[in-house]
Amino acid sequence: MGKGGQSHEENMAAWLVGINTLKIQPFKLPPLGPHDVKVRMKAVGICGSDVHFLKTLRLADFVVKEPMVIGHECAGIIEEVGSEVKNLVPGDRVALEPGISCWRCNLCKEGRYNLCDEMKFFATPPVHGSLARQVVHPADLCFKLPDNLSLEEGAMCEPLSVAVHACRRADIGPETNVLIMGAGPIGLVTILAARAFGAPRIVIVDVDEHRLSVAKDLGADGVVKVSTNMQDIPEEVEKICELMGAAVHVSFDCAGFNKTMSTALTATRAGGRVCLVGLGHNEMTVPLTPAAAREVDIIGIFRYKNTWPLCIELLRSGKIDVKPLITHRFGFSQEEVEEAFETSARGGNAIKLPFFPNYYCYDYVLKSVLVGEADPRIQNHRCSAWGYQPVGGGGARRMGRFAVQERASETVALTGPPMETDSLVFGVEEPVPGQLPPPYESIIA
């Protein structure tokens, strides 16, 4: 018998049941083992691999042959712990590392458990994922979050782990100038990780102006808009080197296409390193012989290992801030799940799109004000139904674990201009008797 409260509600999850078809359906959990915990999911992000599975039912050698629960970037709250679990208790807020290795093979014994042939990884067929109200997971893969980190940030430990593992593999440090190919979510978190590891100069390239502007805002020293034409590589490498103002010691290819890898191999100095992070093409034609003649080392990465404690510390200390990468928020309804995946697949301004599987979802929300605090910037509020009481000056006083619903057109932003009408969606949680609300920050960019 596990320790913690028993839930009698039916567990629901987002099932991938066919190409471009997701259904919210019941999801029966496995029994709670002595070293397991049951986690109530609070934030689950969409990864490019999730979208790829939705569009094609396969990714590389992994093929979806039967319905599968999607999602693997996640954080939540412990509801129940197994009889042998000593480091976690019900109520703890945790980020989940999604891969369960065998711990018996030689690779696991060597500490390279991310390469285990028997890896059971969330939402990698045939293993079910975490876009559900509840999941059961090994306690030693659930990492407690400090009080100053949100559950959203906890879920972002997963993509950040890819970048941290890449920086470790490429030996990034204070004397390493970095080139990043691709300004998608992984390219953007690689900017943050490389800077935290000490990289003095970072240049990033992409075909999309908006993503390059985001990269610049995140601290890239230079950005280069490139084409998809292989013939443009010499000219683009010249621009890259000019912006870098020094040698490129390490290049991260966060896309994994013929052109991005060819550009990285050409731009990297003799004796440098190219780390292949993105896996866009299964096979590539690249100038390998010229790179070998200059002793450019090619490094591969696959997922990550032993990264969650460092990611949490980098976030806790403020050395990395992932909040600007969270551009959209969705609740856990059939309509919103479909909309979220469509938004992610379109790209555009979308970067990271977390779900909130245990929230009751409305249109838009402003800052959650702590108990007893009034914020006069919350205007035109609908207080009574969501646990707020009106106070002087048009503000609201928080009385429970709720957030104020606002329409974007009626909103005065807390930290900037009014939100665009399609900017984000968030969920409003049920109150927990006797429990103070978490210190949410403004979600308005």
Contents of the next structure:
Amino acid sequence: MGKGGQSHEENMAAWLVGINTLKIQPFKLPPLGPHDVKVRMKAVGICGSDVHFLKTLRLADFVVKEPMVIGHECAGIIEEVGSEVKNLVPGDRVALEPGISCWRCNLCKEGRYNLCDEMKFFATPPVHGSLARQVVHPADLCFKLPDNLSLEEGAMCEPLSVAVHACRRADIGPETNVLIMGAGPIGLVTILAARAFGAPRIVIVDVDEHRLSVAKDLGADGVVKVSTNMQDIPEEVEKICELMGAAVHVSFDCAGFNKTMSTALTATRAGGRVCLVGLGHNEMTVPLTPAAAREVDIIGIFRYKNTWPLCIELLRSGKIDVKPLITHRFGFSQEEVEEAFETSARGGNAIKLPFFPNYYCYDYVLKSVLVGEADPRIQNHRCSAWGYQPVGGGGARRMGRFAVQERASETVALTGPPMETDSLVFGVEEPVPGQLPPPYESIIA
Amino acid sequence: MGKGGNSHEEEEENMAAWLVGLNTLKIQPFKLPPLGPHDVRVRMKAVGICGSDVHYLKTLRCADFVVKEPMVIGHECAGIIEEVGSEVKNLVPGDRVALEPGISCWRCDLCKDGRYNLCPEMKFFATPPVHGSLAHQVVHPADLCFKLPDNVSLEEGAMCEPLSVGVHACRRAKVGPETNVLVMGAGPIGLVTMLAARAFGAPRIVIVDVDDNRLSVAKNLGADGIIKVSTNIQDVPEEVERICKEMEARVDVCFDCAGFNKTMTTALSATRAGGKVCLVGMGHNEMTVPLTPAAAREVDVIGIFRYRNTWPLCIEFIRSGKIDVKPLITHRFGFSQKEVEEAFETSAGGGSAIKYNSKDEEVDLI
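Would you generate the structure of this protein in the form predicted together with its partner chain, following the form predicted on its own above?
Now the full complex is given, and it begins with the chain already shown.
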């Protein structure tokens, strides 16, 4: 049997039950194996692939044939650990690497486990995802987060891992000037990763001005607005090289279209590399021969391998800051999950959308908190709310403080800095640090 | 002044095969530049004809290179040193040498990085506007002339050039004792790539082509399996199945020595996850291929342009017998107007002719 664990609450998850149809339904967890852990999900991001599955029930060769739980970019808190698990205990905050490889095939044994034929990956059919209250997962794929990293940032390790893996395969370093095609989430994490790997100059292109301005804020040295028109390539390549002020050593195509790949192959200097990260079209028509005749190599990228420790370290040390990429937050209810996918699918200003199955992490005015009628604490205008997180052994850690901004008869709106909390305590006086506030209680269900 | 040289030969006029117009070659005088301190003068003995030479003859262009004025053709060559520049220490008149065609600048980043084959200032035999080596004599830097051991003929020396393409490709693709190799196309480049792959230790080599004759030559040269394929893109799935069956294992590295949509598509589909496809052949400019599914299996595409630092290795392979290029030399022609034209005809004809050496004279090798 496992160690730790709590009550007999029914586990719920967001299921993909049909085209454009998500339903929050019960999700029965498998039994906890000796090397597994049970994790209470706290932050789950939405990725383009999740949206694609929702809209089309397929992605490349993967087809959703039966209802499937969605979501794979996730972080949470350990609730229970299997009998053989030594490195984690209940209460630990962890980020999850989604894919379970077989560890028996040649590719796995060679360390290229991301290419394993038997890979079981969250929300790649037929494997269920992690947009749920709890999941069971191998302990070795759960990576402990340092105190200064939030669970949201933990969830961002997944998309960031794609970029880190690409930068490794492309051999990014202090001498490689980088060009990035596409300023969507993957293009943006690629800027961050390339900079962390030492790239001296990074130029990014996109068709959308807003995305380019986000990219500039994230540290791109140059941005170029490009078209979807193939004839514009020679002119765009010229603009790119001028802006770079030097040769393009490595290009990352984070969009994956004929136009972007053709531009990348043309703009990259002889002996350079083009990394195809974006999975746009199946068949592509590109000037392959002239590129090959300049020994411009094309490097394929599929997910990632051995990236969580590095992502966590880059975030911990501040070398990478993913917080600007988290633009919207939604709670774990039928309505909000649907809204989250809508927002993600619309693209536009939404960059990354983490969920909080048990509520929150607030940026500015976010959630109205149902506190119950005539609660005297609401009436008190000097009232504040402190957020607490349960930790192992029945205790609670104080995460931070909110100000009560608005009051209605049954709800209050809170404002405050980002944090994850499981419970709120209202009061007038600040609870004594280090002591559990008496009484410690959960106000939010 | 240089050292060596024969007095009576100073009077001989140097002749060369010039490309003077579409499909028009003329043997005409070819004035040699003065011998620099680091140069040597070489009397050509064996010059092979390559697909690119034929292409220039027929179209006066190849990729972005255009023949705008008459140009001496030919670049696969070997000969005997006649005269050496004042600073040349490693060669003396009488030495038998194979020539590496391309003169790089040695000042740019790419050269200094060792990737001198990509030098933008490269001066390469018979790539316009640089004259080639199908001539009685040429002047060339001494460091690009590699001495041949006694047991390697001048013809084999000339074959070092196409063999170098295969060797460079095998290096870039990291062919070794654990890489099963698939070769698309059994023309001269496919064949030398196969020979090089074997020399690098490839355990299994399967080669495909549309032509039965070429496939049987490939079998004789040591291919473990040969497969006749079509030019029809719908046949790719079936052909990939046959290839994997013939290989009896996964394809780790594939060399596309033809460079067409069909061959590249087959290559990308047949190569295992994490493997490499080397694009060697220069078929079409723009290609329509299933790039994304390949990238999603981390099948990398590696470009090949000529070669670098390959002569010493090629010579060693031939010397030790690890590679035998003699079967690739199927026709020989002397150096006269008529025979040079015939040589190009035969080469352009393709079919069973593999390599054509134009020899300047029928001379017993010393």
